[in-house]
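As structure tokens, one chain now follows by itself in the form predicted on its own.
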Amino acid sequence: MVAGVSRKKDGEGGTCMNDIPVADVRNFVLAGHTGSGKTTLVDAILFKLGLNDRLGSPASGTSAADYTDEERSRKITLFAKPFTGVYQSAAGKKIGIVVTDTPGYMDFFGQVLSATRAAETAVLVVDAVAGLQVGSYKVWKCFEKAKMPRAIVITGIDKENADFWKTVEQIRGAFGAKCAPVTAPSDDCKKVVDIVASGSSLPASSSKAREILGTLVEIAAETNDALIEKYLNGEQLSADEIAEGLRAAVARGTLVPIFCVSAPKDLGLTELLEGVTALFPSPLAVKKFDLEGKDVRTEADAPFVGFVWRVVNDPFIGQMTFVRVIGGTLTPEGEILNASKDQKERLSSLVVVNGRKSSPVERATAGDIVAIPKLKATSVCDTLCALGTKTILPRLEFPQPVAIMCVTAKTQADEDKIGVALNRVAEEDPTLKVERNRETKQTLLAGLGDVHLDVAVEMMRNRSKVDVTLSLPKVAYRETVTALGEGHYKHKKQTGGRGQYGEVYLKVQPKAKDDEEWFEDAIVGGAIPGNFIPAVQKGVLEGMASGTVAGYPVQDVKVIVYDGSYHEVDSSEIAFKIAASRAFRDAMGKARPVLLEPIMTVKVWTPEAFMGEINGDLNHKRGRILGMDTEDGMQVITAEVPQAELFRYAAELRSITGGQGSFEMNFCRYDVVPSNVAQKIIAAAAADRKKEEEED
């Protein structure tokens, strides 16, 4: 392990990890659009560090990074995974490397968000042919929000039609002049040049590299008063001074270094790792803050603080909790405090996980990522700290689900286990939501896209041995009234003993937005005694639970009880409750009732080429376009669309845009369903009721 973490013996990772100071640790996360070459780059780094004895490939199913069954079958990264190794720099210094691979598929963007909290430096991976894509902008926005030091790696520089400098221009145009190459390919793309190290020895043909070198020297000089004075006096900065200044600029965010590689050919990898060593900040150089905005000490002798960024439910080991150590020292003995839940947790061991391989470690300090097995109360986003202290780190804000499906067990045996299986996948991924809808009596599984939900189902099958079926959920419709209606019901029943008697007259009308009360007691002269009014109100509420249009709950109505009668002996609360419920249904039927449906505010990001098709599709879905804008190089369409039209929109948008579009949605309001659509909904509701009656 790195940063003060040592193995008891040589591990399966291939290298004996000796103690490495926190100052010599480099912890970074790779993220980008799907297909940009992240996992191929990770596999090449793992091979370079000796963590794998062969160069793996995601396409051939031999990747050391994409090793789960779900990833190998789909040939894409689905889960964020950390890898820890040691790199011996050109200067002979051992540097601890912690690199985390993340999914590029936007259905799994929650994994990217989690991984950013486990790293110091965020690295955007961009393909030299495709350039910046929708995922690139989304990831960059995530990095900016986290205020992380950043870098960029351009992959595939030797591909046909690849143009490194054109991609650099696109990046600088999108993200600013602070993005500057520190390595560049030769004209024939057979080697990679370190622009700073080469200095004056850069070939004459490398005019762009020479120009960039001047920019880099200027950026380095601006980080230090002594350097800027030396630079302004026309004196030459030494290579060490430039490196020191650039490292400070990266930590401050005034420089985003750009590297270039062809990972499968080991082209530019050494220069990248040297750049990571020289330019990326250590855990000591990046300030961490708690929930109150106070600094968290990162030194090894500080009180232990760690952030839980991922949880994995292993079918053999049980729950594995991945903790990024923020400060202090963590050892596998004794107890720690889950500060988020104010509960103690007992430690049994610490493990470094490198793909399928894992090794126990004796201690961990800032920058390390370790897995702790079998914690009982800990979940994603919790803060762990030393007993006697209580530091709580800010929680992550995950995106809201955009894909919702009904999940049902295939067999009775699956039915008995489905609850546990659903909870397990939801524990691992906070962007998956499980909910039991009381209105529709369905179990709903919600996520960031259809592929996201499909993978969750596959995980349930592989890890919990539970087979389920996904289907479109029912819409939680509502009913309301559009006019005034009066209702009356007399409940009179004589059974030989004490009878039941209650009579209610009431009015139902649309409720004004500024009217705080939905129920009004307008009884005069004691027509209904005051002690029975609460029963009348309960009866109305029961009537509102199932409207007269299609049996859906009623909302936004004003109910006025204005008359009735009672019997001194036979009147009771139950009698008035029944009378009020029936009177409400009578009144509602006369008040021109209508069906309401949930309307969602939808925000769609898309390249300009697909604008016309998306607008047409939204109109076809009964959507109302509210506006169009430009954001992060993408066109943004904002619209209001009925929820019933959006259950398959994740897959439909991907089909329209070739995977380049994305969207988010939030509940807006309930609105009246058009009559032609309402007729189908009413007919379907009647058929469902008939089916339920037959089954009963």
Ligand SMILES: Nc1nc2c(ncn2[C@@H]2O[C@H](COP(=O)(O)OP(=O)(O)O)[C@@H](O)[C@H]2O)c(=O)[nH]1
Contents of the next structure:
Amino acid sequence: MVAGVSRKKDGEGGTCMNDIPVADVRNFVLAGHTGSGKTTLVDAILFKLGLNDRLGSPASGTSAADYTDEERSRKITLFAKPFTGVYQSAAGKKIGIVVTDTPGYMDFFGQVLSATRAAETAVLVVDAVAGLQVGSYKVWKCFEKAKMPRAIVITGIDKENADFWKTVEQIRGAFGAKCAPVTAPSDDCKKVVDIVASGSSLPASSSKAREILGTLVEIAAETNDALIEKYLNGEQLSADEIAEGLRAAVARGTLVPIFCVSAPKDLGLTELLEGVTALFPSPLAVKKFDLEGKDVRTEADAPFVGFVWRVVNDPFIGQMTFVRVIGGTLTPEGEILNASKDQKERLSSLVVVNGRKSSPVERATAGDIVAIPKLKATSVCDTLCALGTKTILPRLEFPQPVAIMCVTAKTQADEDKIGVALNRVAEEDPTLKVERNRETKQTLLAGLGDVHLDVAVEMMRNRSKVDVTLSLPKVAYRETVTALGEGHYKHKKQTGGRGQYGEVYLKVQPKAKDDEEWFEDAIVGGAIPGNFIPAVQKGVLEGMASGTVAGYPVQDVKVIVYDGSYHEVDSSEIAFKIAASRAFRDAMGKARPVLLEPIMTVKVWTPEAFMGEINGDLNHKRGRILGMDTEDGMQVITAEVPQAELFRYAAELRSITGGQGSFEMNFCRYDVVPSNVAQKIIAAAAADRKKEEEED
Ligand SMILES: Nc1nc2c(ncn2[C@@H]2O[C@H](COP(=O)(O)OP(=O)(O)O)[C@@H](O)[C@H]2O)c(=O)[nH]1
Ligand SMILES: [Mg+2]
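Next up, can you give the form predicted together with the named molecule of this protein, since the form predicted on its own came first?
First the chain shown before, then all remaining chains and molecules of the complex.
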């Protein structure tokens, strides 16, 4: 891994890949609103740890963290990325640091979810000027759900208008008094002080820091009976006792330490890394559970268990499966079991990836994130474990895609490669779905937002050299009838040799919900001989494949064949099929046929302020509001809306709510398209057909 690091031989167990005991590893993930300074902080940490010989920055395109083409062109993080290094602590100890950067843009929230499963401690990054933003709340909720030890870093304390204490107040108001600063900027903002270490030497002017010091000592004391007794007796706790108490409080979630930094000015970074060392739990200090809720052993001598949280297919590092080691020791030889798929996988090497640099390692233990090249059957959320054992870790629940677009190749040559390229991007990202709609004959790509889909297209271009365009998908319209219609067709041809003859009378009507049969043979007296009835049925089905309104499939109709005639010699299956198909079309045309469209049930989450505009917009979209509710301080609107109106909703809702709203949708039913809308669809379908005929 980190070049030049020597490795101990087997038998000296209990060490991770940096020769650092598992107990001295600190693995944390950074998450927060876009632009809160996560990547800048990661770059600064990489520089501090000596993993990068210059301080890169995302804004100038020199970031070691935001290194992919897609990220550099947009200047935002799109992919979660882990970095591993060694920190030499002030006390002279080697600490293994594993830090994961994540995207803040909500379209990529799936990456945040995965990354939290690779870390012990979840760190919310908040900008000292902007304070808590939509993304901060969303990330916090995700941390809470994962029940992880947490910390907060306030960035940008060097910025004009930055207000550290005001931001602290806002955080404590929103997330509780368990959030307390452990570092703070000096009054002139020229340096950062460690509140506990400074203790009595805190300047008298820092009344807020002094007050917090009292809070911290109290939180530390509360973790331990002996300490609380000492504390209540008015005795001073020693520095070690406070440190131990604070560490225990972070691990059990009664303390969320707040740090402050300015990455560009190198302020507070050392204090942060010291805090990570002193306060963050080691992989041994946080219990891990399997699917059945049983403890998973985390020591290096336990059987190996690892969680697959990321799969990458990237031009710099190739095909890699990122594994967070949960327990035991992983070495780059032999076979392991993919317990989720009950399939063996062969290992040939093990690498630590730091951005575009990667280097082989000989072992990995709890807390480490290592990548395995070229696994065959393994995907995100799978559990890998030692052969002869079987542990399955809980999977992650990803949000359902809400933005759906049709994908088409720009050139004929790319048409054939499109499937492979699409699957490649979807394999990496569990929040992207690829689907072939047989009805509309379109290939659909679904994701969490328009930017998500745009990035997928760019990745296909950069990585698979396939150029595609996105367009609004076609709606899978259907047709049905609303009345009874009678139809008739006589198919008769007598042109030399054997003729063709078949005559069918049938009725079409709306099918009752409880009626299981769509087809009824009501022929009496053998007007159509029984052996031709299957052909009649096939003919009707052919007619139903393309309705009389606009050529869409017909559903929810009942067809009753009640009369006809045949010819001893000339009648055939094909003749009856043709007659039945035409008779069906005749009947359908008289049965007041209508167009049907898919209706979706939509749930929208929004702050109160946007309720009016959202309701108005849903009405405008021909939606029907079913109800309104509150959930976690957000308003929730439930509505039924035609699918045709929803293809751009991810972007539209973002623009209405400034990114604060979110929604999900599910298919509900087919319903009749109002006639004014139907006319346009019918005209468009006719134009399409004409175009197709011309092309043929
Ligand atoms: N002055 C100042 N600017 C910062 C600081 N941290 C980040 N920035 C700037 O804020 C912008 C967004 O930072 P970035 O790290 O990409 O945010 P991310 O989306 O959270 O990864 C960039 O232009 C950074 O240069 C900081 O501590 N001080
Ligand atoms: Mg970033």
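Keep in mind the model is a prediction, meaning the values are calculated, not measured. By rigid core we mean the largest C-alpha set that fits within 1.5 Å across both forms. Residue numbers count along the first chain shown, from 1.
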- 2 Å or more on the CA of A579 between these two forms, with the rigid core superposed, yes or no? yes
- Core aligned, does the CA of S60 move at least 2 Å between these two forms? no
